[in-house]
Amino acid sequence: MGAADGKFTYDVAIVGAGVVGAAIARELSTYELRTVVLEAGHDVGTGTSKANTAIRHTGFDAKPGSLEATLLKRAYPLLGDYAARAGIPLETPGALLVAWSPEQLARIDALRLQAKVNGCDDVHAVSAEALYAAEPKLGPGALGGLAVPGEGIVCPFTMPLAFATEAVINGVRLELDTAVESIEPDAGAYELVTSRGRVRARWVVNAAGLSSDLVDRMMGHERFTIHPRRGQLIVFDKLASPLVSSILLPVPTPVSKGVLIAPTVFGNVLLGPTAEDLDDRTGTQTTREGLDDLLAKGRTILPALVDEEVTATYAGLRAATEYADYQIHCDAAQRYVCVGGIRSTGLSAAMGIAAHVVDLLQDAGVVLRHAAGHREVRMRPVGESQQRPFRDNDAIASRPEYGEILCFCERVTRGEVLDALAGPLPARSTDGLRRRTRAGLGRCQGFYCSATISALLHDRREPPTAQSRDADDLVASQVPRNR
């Protein structure tokens, strides 16, 4: 695996692969290093990545002078830029923030003052009657509120495969099914002992999310402690939809962002999270309890929503620590950043937070040379307003397994299956065959499909045809892992 066999060392190892270590390691294969990124799941994008409300915050909110604030502003433009370059569903409708008591409403002006700290001027007051003006289907006894019209909408497993990708055609190598277990200094570097094997690495980058407090206490620092903190979601049918256009959201609290409502790039309504701490770092299970409480929520923001169908719960937990901010810390001596306690917030903040941390490495004496003929990518369309193969004429003409749905819940095509199963980042699973393509996501979840889709997984080691393999695969094969 590229290890300490043979004292091949690494410039730098990223230890996880969630949203924010995939976009550290994009964000280091534009420059001349040897990096590898090592991740304990299946595939990337597996943890608090895939599960969370999907919404690209503007950080109208976040505490001024914050790091999060900070980073959240850095990052609004460059997913803008990068997911429009590289095909991430991505939209923006708007938000809107609603107060529901006199309590709330009176907390109005100085979340849009907050707002224009954070560099949000176009966050303004709106009235009830703009409320309901805008979203009909409100429920009643709104009584004001905040337009934030840069709210947005994003893929959550679109964007960390797209970061991985473009690392992984560039030349970081990527270890999956690799959990580092411990971390011990070794002359000038360390050896990173795995699950599969030891790596030898000059600096460690500790994205490792729900374990980032475990992988600090291995570089022997004592910081913070993640306190998992657990959001359970619903997601209704699309013929939800029309009930609502923007992203409503609450008015914040100390200890979360709250219950909002929120369309989704899939064309779905979601209605969540809860906030629930806990102390098992593995509790992604709904309960009874949790759905209910958002049922009742959601009945109060939007009664028609609960009378839809639900096409699927879910929960994810995020990093949350004993801190309110960001835990990034840079050990120059020790040769070690720190990317701890994103919580809620990562998905919207990892590209800034990515660029911030090569910031740190190169201020740490890290040297940094562009790389020449860096690679883009183009992410396959899995998005509702998205040209899709399925309805792409040109597409199906020059290669009929467009035209061949498999999953007709998502419009899901036999060779968007065949592509996902191949290429750099081949899926190795249904759930790796779910993000990439959302054969299975729709209402009946996968009955139809996944005795096909299940069949392709299982002749996934066949050498794919040139027909199966777009130009980034082509590319791909002919990049060495490493530089």
Given for the second form:
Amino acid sequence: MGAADGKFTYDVAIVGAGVVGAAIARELSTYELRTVVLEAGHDVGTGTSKANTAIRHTGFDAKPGSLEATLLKRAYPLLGDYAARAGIPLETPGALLVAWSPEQLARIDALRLQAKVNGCDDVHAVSAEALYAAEPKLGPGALGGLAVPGEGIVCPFTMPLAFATEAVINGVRLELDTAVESIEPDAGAYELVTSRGRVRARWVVNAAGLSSDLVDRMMGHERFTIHPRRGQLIVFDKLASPLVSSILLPVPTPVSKGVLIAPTVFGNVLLGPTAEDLDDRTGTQTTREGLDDLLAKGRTILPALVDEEVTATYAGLRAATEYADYQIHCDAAQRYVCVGGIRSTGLSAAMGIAAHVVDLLQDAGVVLRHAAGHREVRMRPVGESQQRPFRDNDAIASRPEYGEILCFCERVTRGEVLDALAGPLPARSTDGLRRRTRAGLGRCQGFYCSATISALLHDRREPPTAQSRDADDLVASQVPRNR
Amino acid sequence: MTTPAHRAHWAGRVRQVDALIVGGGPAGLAASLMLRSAGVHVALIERERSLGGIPRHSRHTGYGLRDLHRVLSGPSYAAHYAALAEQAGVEIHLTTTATDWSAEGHLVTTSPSGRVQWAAKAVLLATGCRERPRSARLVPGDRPAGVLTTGTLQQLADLFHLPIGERAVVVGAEHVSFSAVHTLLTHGVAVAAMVTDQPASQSYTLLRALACGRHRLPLHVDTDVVAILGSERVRGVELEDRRSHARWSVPCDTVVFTGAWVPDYELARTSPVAMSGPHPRVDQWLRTARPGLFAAGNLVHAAEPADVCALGGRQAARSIVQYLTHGEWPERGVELVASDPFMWTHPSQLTSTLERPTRGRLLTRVRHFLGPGVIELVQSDRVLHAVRRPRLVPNRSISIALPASLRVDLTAGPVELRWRQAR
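May I ask for the structure of the form predicted together with its partner chain now, the form predicted alone having been displayed?
After this comes the whole thing, all chains and molecules, with the earlier chain placed first.
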């Protein structure tokens, strides 16, 4: 048992397998390091990473000079390249930031200058006429705005899964259902006491998201407190997708980026998020007030949208703190890196954060040697812009199960479901299966397929955990690579 | 590995048929039988592994009255039609899903044997309907496991024999809600409560008495589900009385959302054809706005009983035979529109003054309890037809027998379905 074995000493223990922890794990897996990831949840990416706007930010409106601005800029090309290699659905429809009042219009030029300082030189002002030409269904009253061509959309589920899968096939140990309860110093290393036993590691990297302040306290610090900020979102039917082609942003306030409307990589339309400060770190409920507020805002921005059928509603918590910027600190003497307070740009910045953490480790004296034979990962296509198996005659010819559609709304085939139930990081629940394949996430929300899929999952209940299967087994294609 | 020749073979598969039927439920099967007996080359595609549609997993009795003139259970009814279609030699393709329309306007399907473009002279959409899930009803709260629709419940219980839960709350009090109660009780799940936002049950008194009386099932009327509680699994629902706004919670591990039918209109909307509310707009002969494209069953009236769907399927088949023989498509017609409190009408277009719809009846639904009063068909302030009704019940079929000839002016504006409350 990896988690229970107190004898073995890992070089690095990463606490948390959200998109940030998984990105760090992937980055570390390229080096000769023995790394373990301890995740309290049942799967990777089950906290903030799975419930957000799925926007890939350029950082055009970030506070200039902040670590957030720097890491967003650093992450942008890294994520673009990686998504293309790993098959993560990512599109760049661009954003239109719309001013609805003279006060908002007056701020447009300052935002354009801010974008320039942040290195987004392609951001430019657009007239009301140009807005309506680009988005004819935009509600009346838009006065003008900004075009932000680099803003994009990404699959928030595939991203942490890709990072974690690549980490696992390159030797990183992933322990799920493993909550860190306390951390004890022990002769040049740490003993992490978890819900499943003790883990020993020399370095601790805290990527615990909504619990990052608690883990920071376990390490003896008192630097920041997480103040969860809830965001509720509404996903509209795919038949609504012709209504909008770019991301429609409001003029941001100091508190929030505001309620936006965006296409998703699956072909839906997203409306949200709300911004509600909570004390409860588990408060992911949607509320009547929140949904009503979103519908009212949606009716202003894109009136035809709210007449379409709703596919799903959800809510996530942003790991906000009392500070405006990320809380990334490296204590070399303590062998500890804190990666906390990644409030709302975690998906976009994850790869930049991971690269930054590697720099911090290197500066702190950790010897990093590239591992030979690092293998990349190729995720199965789940995005609308990708070649999905149900449309792929060659795939069906090679395996007829790719022609048997189980989830009719999202066109998920039996082959894809079986794939997701196997592999280095198999789905272990209906939710895990949804995040890997989208089965049951469509407009009928499982009216037709959830029974069939429950039965399939029931047959394969409790598959073995992470690496006990041959990693080669079912990853679609892995490009062996020597450095 | 696939060779280029192999690839070309796969990409180039086009099938020629006279009529293609999309959907192997009651409407599609009944249509296929009639087309076959008229000698039409017909293919039927069904996305599931077996024929029959919704009745397959609806165990209660009462199926087949109007079309087969006998009473069967849902699964027997489905099996009966499936057997007839097979005996009649209908070309049936199971596990075959229509996904797109090609640039040529052909329907494209995916199945384990690959992608096929169907070059059909006539296409009948009989894709049915489904219940609106919790998310689309915007019911707030947690998102735990254990939140179902009747459809999912019945498939889990009756097709896959999987465990459901121990204590359920049923949302809705119409016929299908009682069908859900029946399924739950048969599978040993206690029903903690039924909840409806309407002021009374919308099902037959007898059904209600049976379910609520024998099992002491509390029915909360004028009540909304305002939150679902529970992190992993449902642990209760929060209810609110619409009149007093009093709130209370009911512990349960399962919530079944029933009714609130949504037609499966994706292929109609992507075709695209004109819509009438949630349904593709069709005339008395189930013709859409696009020549050669027909729609029948609960895709055009969500949701009527299976036998009404089957009779609609037969009507569509007669219409398809006419079209294949004469190639005529009506150029003009007047729209038939539902005005509040009516939700929709079927048919939703009138293209002739003489031809009557299926069973000579117009179908509709209302949003809330009404009556007594008069249902009127009005065109340009002229009352074409009027029927008195003592009471209209929401979520229940309302059918109006039409006279042999409606004095509709096919060159004038739309015909409106209106309600006039008696004083």
